[in-house]
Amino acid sequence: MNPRPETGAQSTPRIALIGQPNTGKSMLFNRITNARASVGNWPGITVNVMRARVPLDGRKVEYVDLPGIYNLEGGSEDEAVVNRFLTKFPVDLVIIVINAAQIERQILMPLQVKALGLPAVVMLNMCDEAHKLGITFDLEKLQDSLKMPVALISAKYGTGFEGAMKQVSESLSSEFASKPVLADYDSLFKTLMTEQTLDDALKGCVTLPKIWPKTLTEKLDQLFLHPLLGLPMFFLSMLVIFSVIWEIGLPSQDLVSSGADWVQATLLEPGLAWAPAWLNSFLINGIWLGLSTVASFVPLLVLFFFCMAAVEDSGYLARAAFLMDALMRRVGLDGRAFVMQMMGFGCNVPA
């Protein structure tokens, strides 16, 4: 697909998704489209953006996500991508994602994006995580400080969702947004932010518990990285997931090679006794055998790998390299080493 042309009027208004990583921008894109995107391929943009044209209370609006990036004066590839992709393609407005539950910490795009003279929304996601922690938000004071409208929503479960929508679509209609524009980043460059400027902004608007709660993740690691008693939780938890894999692994083992020998005795030796001897040898023991000698494990291995895959998905293994890094670098290894030999108790291979 190819975008609209660089200048000139624009039939349908453009509208571009920002943020940092991990801020569920992606998430709400596809919220946004339906998963309706594709790649688009732009003009002088060394990495594809997803984009897609949505209609929005009765017009096509095109939706542009950008690549997640942590500041707007970076230098990094995605910063560079977002930099070229605002100053050569003119947007009707941006939507800025911020995750609520850090907004000391990202608030500094919105700020860059008014510097840039770029018109935008704010959306305040994962609004669900940020009331656990008992952050709370007035937007009115938020959006007087940062001029420019703010929503919060969880694109994951849908809250906030439609009126933040109608924000845009309101944004859209505004005397403000009478054509595209290209972002001014040398106004940016001009422009100087200090933390002074961004407790500024964030002042009166939001706030912030004394004493954050203590999430499910934390309270564990108190636990599984405790000096005395992470290790031996460690090797209990190995030896528990091992007696799994030998009371169950062994037997479908087993089970597959009584299959094997099943199949051999009852359909293949009788199916093959008219061949010549080397033949019926190179096909039962040669190759059948074979066949069936690695099948046999396949079951043992499925189930030693889908538990490490288990293990190493809920983050415990990377906490089990850190309890072993000081142990490992004696012998010229990090922590990340021992697991690799844990996993060679299932295959040689990785070991």
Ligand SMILES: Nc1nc2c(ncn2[C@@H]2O[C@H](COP(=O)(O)OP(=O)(O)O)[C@@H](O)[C@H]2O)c(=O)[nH]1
The other form holds:
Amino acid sequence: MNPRPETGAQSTPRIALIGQPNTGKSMLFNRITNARASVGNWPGITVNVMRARVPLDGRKVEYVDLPGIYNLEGGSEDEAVVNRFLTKFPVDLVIIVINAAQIERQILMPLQVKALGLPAVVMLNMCDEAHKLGITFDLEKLQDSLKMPVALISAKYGTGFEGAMKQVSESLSSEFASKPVLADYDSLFKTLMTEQTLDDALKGCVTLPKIWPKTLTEKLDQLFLHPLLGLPMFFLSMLVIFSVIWEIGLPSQDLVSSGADWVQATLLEPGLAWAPAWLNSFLINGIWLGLSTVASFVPLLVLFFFCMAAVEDSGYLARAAFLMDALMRRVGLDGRAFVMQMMGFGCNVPA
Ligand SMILES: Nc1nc2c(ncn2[C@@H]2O[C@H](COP(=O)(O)OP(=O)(O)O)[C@@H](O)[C@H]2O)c(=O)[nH]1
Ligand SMILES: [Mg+2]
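Now show me the form predicted together with the ligand, since the one above was the form predicted alone.
After this comes the whole thing, all chains and molecules, with the earlier chain placed first.
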């Protein structure tokens, strides 16, 4: 039996939010607590864990935002923190936050929590995203299957939030005072987690669209990563970039050069006519010529970096590396090495 320090029927009930990273736990936590959280100071817990005390149906409740984890029994640092937290500072209710659009990949945690015997409410968050993708849920069935309340919400837009908190409040009153005992994780999970159990838990509860709507990125990828047209299109884009640099960059380089020549002929040479030959040559052929040569490259560089930044930030460079991989492998290199080859067209020193 685990001792339950810091809790008891007389003290503040504690509710912990758990779930995978990026499921919206913190956003939900902020919505629940009106962003009035502070970093909790828990003995033996090294990462920042936010906590806040706010009333729920007239009773003060402590909420804790635990680090995102993929698995309750894993060995990563964050998983160890959650593990340690749940055993050392037991909670009276767990809110399991799940990305509703990825429910098939996130159903493990409710099953693990159920196996531990912790009272829990599942919040299928990001219902707006799931709705956009055409995913529908049979909440009644899912509640029956998981044997815990399930709410469909959007922490971002507030959809379903009130109803979900009502479920939290009800679960807390019914379960509070009959606290669970955390069992030995390993033996508990060993029998539990087969693909079959995961599939069964969702059977008939979730309807995924037959055809997933394509995002803009997917549509563009289909075009740019086309097995036959992908490479020609990539070379064409590079040709366009090279011509832009050529057509705009070279004339601007000439412009800067002739500007520098003009400055030299009309200002520097007459202005320095008084100087002895060695000083004159040092200032004009040494310093000025050096500076103006470097300056003449500036327009080219600016243009080149601008074009490359656009290509890189759009994600096209990473895709080009993917496209080039098969070719580059023939010469014993990686697709990414192609980026250096490209640089070589500009200057072979950095390449
Ligand atoms: N579309 C949508 N995005 C959400 C929702 N809730 C959270 N997010 C986004 O999901 C991302 C991760 O949220 P965060 O609260 O930091 O997740 P955490 O890692 O679980 O704490 C953020 O960019 C949020 O804006 C939601 O209900 N709908
Ligand atoms: Mg967070």
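Being a predicted model, the structure only gives us computed values, none of them experimental. Numbering follows the first chain given and starts at 1.
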Exercise. For the two rigid parts the chain splits into between these two forms, is Met238 on the same one as Thr197?
Worked result: no
